[in-house]
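Have a look below at one chain only, the form predicted on its own, in structure tokens format.
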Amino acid sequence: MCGIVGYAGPRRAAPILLDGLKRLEYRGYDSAGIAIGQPDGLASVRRVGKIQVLKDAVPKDMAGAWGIGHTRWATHGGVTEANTHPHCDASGKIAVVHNGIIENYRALREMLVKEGVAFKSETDTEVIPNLVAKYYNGDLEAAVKAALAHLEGTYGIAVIHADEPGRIVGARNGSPLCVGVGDGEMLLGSDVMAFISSTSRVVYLNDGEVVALTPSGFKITDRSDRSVDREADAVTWELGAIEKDGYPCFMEKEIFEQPDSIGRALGGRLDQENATAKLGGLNLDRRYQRAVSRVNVIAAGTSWHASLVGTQLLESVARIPAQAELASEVRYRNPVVESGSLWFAVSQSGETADTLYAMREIQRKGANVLGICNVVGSTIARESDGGVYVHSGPEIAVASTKAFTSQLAAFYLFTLHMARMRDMSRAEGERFLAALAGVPDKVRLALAARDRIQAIAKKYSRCRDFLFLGRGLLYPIALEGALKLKEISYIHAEGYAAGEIKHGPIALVCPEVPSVFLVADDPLREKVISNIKEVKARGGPVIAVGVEGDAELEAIVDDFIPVPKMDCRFYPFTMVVPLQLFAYFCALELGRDVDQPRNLAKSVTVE
């Protein structure tokens, strides 16, 4: 993996193919290539590193109007210029770029080895395009497929054959792939990011779909070798949403654009006449709501973290029992799907292989999953049987921020609806339902600590282990600040609930180890308050992420960062933000790459 994007046009396709991938940079990616088609044969050009040192390699003057290109991140075999796609058969005139990983390999290798192919590289891709090259006889389509049919594993993949000028094949298996419908030139890509500054008509293709596309239109076929027709969705992100807009970095952008995009997450969904709140894609009838007696959620990393929020809130504001689990987990445990249970798949692309493959086997045993995603047109987003879409926009850098936050907006809002169908009073709904609307008020007032909490990371930046702590609601959004310094700062941090200090976590408390604690103004304050003084009477330094004005935390820790005052129920939203921007000031302090860190790709679509 990582990123796709292939051009037939009647344009150069060199400087095509570099924007896509410039713009696939947020992925995550060690190396980059593309394969053009020109009169005499395929012209390759790959390099490790960032895309600026492939497009400084490739000619100026590169002819050719169609060709593929590809990010790397390093599945089989090490970063070098050997394993960087696209990967070529043994005569040079087929190439391939893939995402995913082909399990068998070894095996098809083997085989291939035997019959005189001469492998360049340690990747499994390799492998795809000396089967299409042994399949092939003078229609790159019908020798695709062939070598489809010996492939194992997950895979998204471009194909071009130097004998056949202006086409394009593309498969997809567990990896997205979608076409982009230009004026008189086709596109394609990984995600719509590939070709947006082109075109904003795309196709997305479904798993077992193969895909065949020349400059005059594109045709897909099922695995049965069936046509199927499929008209074009628009894409409504526009080409500003996905610049820095002035901001040195995407993530700093982003954590400052969660009023907004909180905001778009509850736009048109709260109910003030009913004092409720409208989920229009939920696709499940008023019966089948009231007779929900459990709600599952599958997710992986950040999202899960907002899941496990989610999940405590529909137990003690809707009294409906709910669990959040990690997909990676749920999928080969054989889970129990019980009658009246309702199920939620949350990420934030929409495309997260764990995720997906845990949805799929619950569905498989009858359950209704409903997605929360913000990429429209994804595969989750498509396969689930219903959800909401949390409208954050374009999320370019890799540690999500605003995603998280709408995807806690989509849990509160599902609160509310579940809540008002069941106890909960007119008057109750109409006080969440207020708190609710002035989150994103809240979150800007907390933004407004961005200068101190740059000041307290520039302090803190070079220890080496930090905990993090919270209770309740809370205790989710310690394990997220500790994700989010361990993602772009790589400082080791582990999250815990305060209350578990005592078992363990205690041992690591040193003038060396700092504490974070988010300290809320409900009824857990003073026990949290008593975590902190064992933490403190052991050397350990304090830093408190608690309610404007509580000058008695203020007093007993080392720093302290404010957050305004509002419903203890909604701390989640005010309380992740200065850690978001705590991990971002001690990343930059550490000069890492804050939005493409090291080994992590925006969308992890391999187990």
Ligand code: F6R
Given for the second form:
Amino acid sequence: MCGIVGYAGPRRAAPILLDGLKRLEYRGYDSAGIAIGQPDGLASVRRVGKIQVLKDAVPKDMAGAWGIGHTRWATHGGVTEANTHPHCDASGKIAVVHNGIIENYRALREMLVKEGVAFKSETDTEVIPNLVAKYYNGDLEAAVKAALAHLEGTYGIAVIHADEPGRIVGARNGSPLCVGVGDGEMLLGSDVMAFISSTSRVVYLNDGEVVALTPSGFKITDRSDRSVDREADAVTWELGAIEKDGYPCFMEKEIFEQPDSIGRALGGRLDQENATAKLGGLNLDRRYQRAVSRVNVIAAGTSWHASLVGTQLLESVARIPAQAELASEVRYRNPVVESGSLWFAVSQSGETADTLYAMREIQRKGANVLGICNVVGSTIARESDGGVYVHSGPEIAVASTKAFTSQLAAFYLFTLHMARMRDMSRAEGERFLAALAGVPDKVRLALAARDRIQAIAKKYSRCRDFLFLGRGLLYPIALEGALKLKEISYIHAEGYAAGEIKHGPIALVCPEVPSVFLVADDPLREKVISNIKEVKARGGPVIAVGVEGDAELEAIVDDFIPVPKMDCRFYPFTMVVPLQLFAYFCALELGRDVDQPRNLAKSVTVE
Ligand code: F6R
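Given the form predicted on its own above, what does the protein look like in the form predicted in complex with this ligand?
Full complex below, order starting with the chain above.
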């Protein structure tokens, strides 16, 4: 969603802000702008569309060594230049960029209108610079704090004033904000991407905190106006990890990175000596873990699909009752939080509002919530009671791929760990561990079907509807395949449990609606083959993702995509790969913007 960048230092701010905005593009946005402090006041440029459009509009030699920038993902008011950030107060001396939603903006706007303020946009944000102006008395930080006292809702903001050169005031409540600590320069960002080309030292703000920064330093104060001392953390992501590396887009790069990213998720966690998994970050004593009687998982989108696989696995392998739920539902349904239940919040970004608020609600009810996150230092990672980092590295494409398989890896590790504390024998632990260690190589082999998948995508990309069908552990993979296709190609697709089609979806089957079946060599295989025959008998084209060498399956379907043979509990890792590639190639065929699909945001920080 929206992104924030700020710079104060000796260099020209414009190129630094534009570089930061470019790196924030992955979050999803529809317009962007910058405001820069110059000797004679603030200069601002805003444009609808891509960062390149803004870049073309910014004078090449634009002066000024401090400023703020923003990518906007429209919530209040249409996608217009007038609604694009930064927003200024009526005098044009104060500029603000804002992520989040000010819930009481209507009342504040009415109050300010009565006081003579003329508004220029339809946004909730524009009340902020005008409130700051109302309280401004020569001290921007004090005026921002006075303005914040009126705001209800969520915000990450950055504010500058024409009369306070080199100064940026930021504040956070529900929308992430962090300081990039440079040498003789300071930066601000909604995430580290905003300033990663300038510094790799970061200080994360907590909710309720305000930061005032100048080129030489920064000062954080909390809700009670007490000053906060916080050391900078090192950003572990390398700049190279956020480049395309010769791939045409990030999504393809990230799909092909999966053998390595899964390897990183497993790295150092396979305990051969004890035939179990080592998860150092759980922060739970062994007796507590042994007594866990239920596992509940909250997540959204692709992370929820990984959680559906994870909870099925926990039940079948570790014999612990487990359930995965949509975070957006959990939060509002007053869930029963039993003692003995362990909760997980699963989130690539660690910033998804639905997941974060659901997690806080569960914690309020007294349960431990562990995080499974990718982004180090993200809000869910910091507020959870422990957890597992999946170490996928930065995932830039909006559609999640490598983070999904790394989340699976985290669940497989946790399952092994819990199972070995219970009834799993050492011999079975060794088998499970060996299969898990072999996953990166199997995924590498699955990726070898790239060209065949591209040809199949070419053949079917003009179809308007698809069914994705799987059973058992592959049912969530069918859901994930359908989601990927929808997200990036805008083709309508539905994921179903294969056994469920006769209860309704089979009515859709016809020559124009292909079905994609996932078929493992497991006890459910014969049942899925029957489901395929039901579809074929009604004239529906069938694409099957199946196990290499399954000639019987290959003979009855229209198109066959092989994955290598493996322990059948591990097929979710390999069978998702052809579905990612299929969605990707369909989207390319249709000329879609694969990395930044319409209407979507990478990090969904509003409800
Ligand atoms: C799908 C996708 C989304 C996210 C969802 C949760 O490709 O990316 O469905 O999975 O918005 O995001 P995180 O995992 O960051 O909480």
